[in-house]
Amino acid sequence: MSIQRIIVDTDPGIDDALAILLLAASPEISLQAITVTHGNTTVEKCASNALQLVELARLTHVPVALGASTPLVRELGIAEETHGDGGLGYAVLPRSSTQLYPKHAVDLIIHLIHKYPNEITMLCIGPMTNLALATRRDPSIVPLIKRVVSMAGTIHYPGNATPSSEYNVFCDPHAYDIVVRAGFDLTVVPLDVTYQCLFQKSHIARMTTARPEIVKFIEDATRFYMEFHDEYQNIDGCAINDPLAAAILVRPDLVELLDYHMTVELSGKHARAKTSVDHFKAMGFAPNTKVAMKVNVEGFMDFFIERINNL
């Protein structure tokens, strides 16, 4: 079994939390760090959630580093109506005794990339501010990062932040633009596939062998998330966006990737933060992104439940 070194850059966040639990349940993954950014709530609350989650998932050996508190250019936005005042829905976890890594998340990213050149995959499941800052501070890391996998964007599916933009990109479109243009081996998992993967109460009922505190956390967190999806989007269940991006690290066969040239719209009243791909190569640019456009929904849900049952 090949072991992958992963840095997860995240803004926990209900679905971020589920992704972290999935990584903890995957022996193929060697989690090198959790770097925290603003996004679903403030960076301070996101960091507190991350520290609580590493204790829940028994990952206290993994450093958790505080990162960017604001976007590069635009104003700070948070989504507590989606994830709750604390960011984890109705879930309440014990106060963590684990301490934050003493340096900034950007410093930790740069350090680990140089320590393990061409070995680390960045799993980015929040706004891209930390990686953009790391890239600007030390451009030499770009060819040293094995791969960047990002839950972000929407191609054909409606946006969940504006009519045309996905939330992670909307939070910091300038950072995402930097990453898209940097030259990474970039894989994007957009709403087009994640919104097909709806987590429902029947899935919780199948979590029969996971630790009781894991099941209770998932039930309490996703109950809030399901209420949001029902009220605001008329959806039965909740889209577990970030776990799909985590899952394809281990099970790439769960999605079909297509090579596209992707751009990020940085202006406009209605299209700001829209991710666009050149389906027909009309602009003549070479592909810069692999985009997941099809997903094996049942296979993913089975995989997610199976792994959580192993916790």
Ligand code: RIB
Contents of the next structure:
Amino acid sequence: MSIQRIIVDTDPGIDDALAILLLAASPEISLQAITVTHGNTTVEKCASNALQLVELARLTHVPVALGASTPLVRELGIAEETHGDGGLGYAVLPRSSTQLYPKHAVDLIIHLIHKYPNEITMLCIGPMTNLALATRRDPSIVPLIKRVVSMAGTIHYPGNATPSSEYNVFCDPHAYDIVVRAGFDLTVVPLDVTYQCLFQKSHIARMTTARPEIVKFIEDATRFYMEFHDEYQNIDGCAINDPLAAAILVRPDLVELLDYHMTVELSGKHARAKTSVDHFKAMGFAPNTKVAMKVNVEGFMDFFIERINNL
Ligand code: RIB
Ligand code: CA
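Any chance you could show the form predicted together with alpha-D-ribofuranose (RIB) after that form predicted alone?
Okay, now the whole complex, with that chain kicking things off.
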């Protein structure tokens, strides 16, 4: 089994929390850092949630660093109707005694990329402000990052932030534009596949061997998330977007990737933050992303539950 060095950039966030639990349950993953960004709630609340989650997941050896508090250009937006005002739905975790990493998330990303050149995969499951800032602060890290896997964007599926945009891109479209154009080995996991992965109460019933506090956390966090999906999107269950992006690090077979040239709309009144792909290669540009357009839903849910049951 080859061990992958991963930095997860995240805005916990209910589905982020599930992704962090999945990473903790995956021996193939050597989590090098958790870097926190604004997004589902303020960066301060996301960082507080991350510090509590590393104790729940027994990841206290992993540094947690505070990152960007606002997008590069647009105003800060948060999604407390989706994740609750604390960011973890109805879940309540014990106060953490773990301290934040003493430097900014961008400094930690740059430090680790130089420490482990060509070894680190960035798993980006929130707005991309931290990675964009890191590439602007130190452009030399771009060729040294092995791969970027991002839960972001939507191709044919309706947007969840606006009719045409996905939340992570909508929060900071300028940051996503920088990342898409940087020249990374970039894999994108859009709503087209994540919204097929609907976590339901029946899945919780299958979590029979996980620690009780893990199951209670998942139950309380996803109950809020399911209520949001029902009330706002008329969906039975909740789309576990971020865990799918995490899962493909270990199980790439769960999705089918297509090579696309992707662009991000930065202006416009109705389509800002829309992610478009040149499917028919009409523009003649070289592909800059690999986009997951098909998913083995049952295989992913089985994998997710099997791993959580090992916690
Ligand atoms: O659009 C879904 C994404 O936005 C997920 O990463 C969720 O956590 C929110 O950040
Ligand atoms: Ca997220």
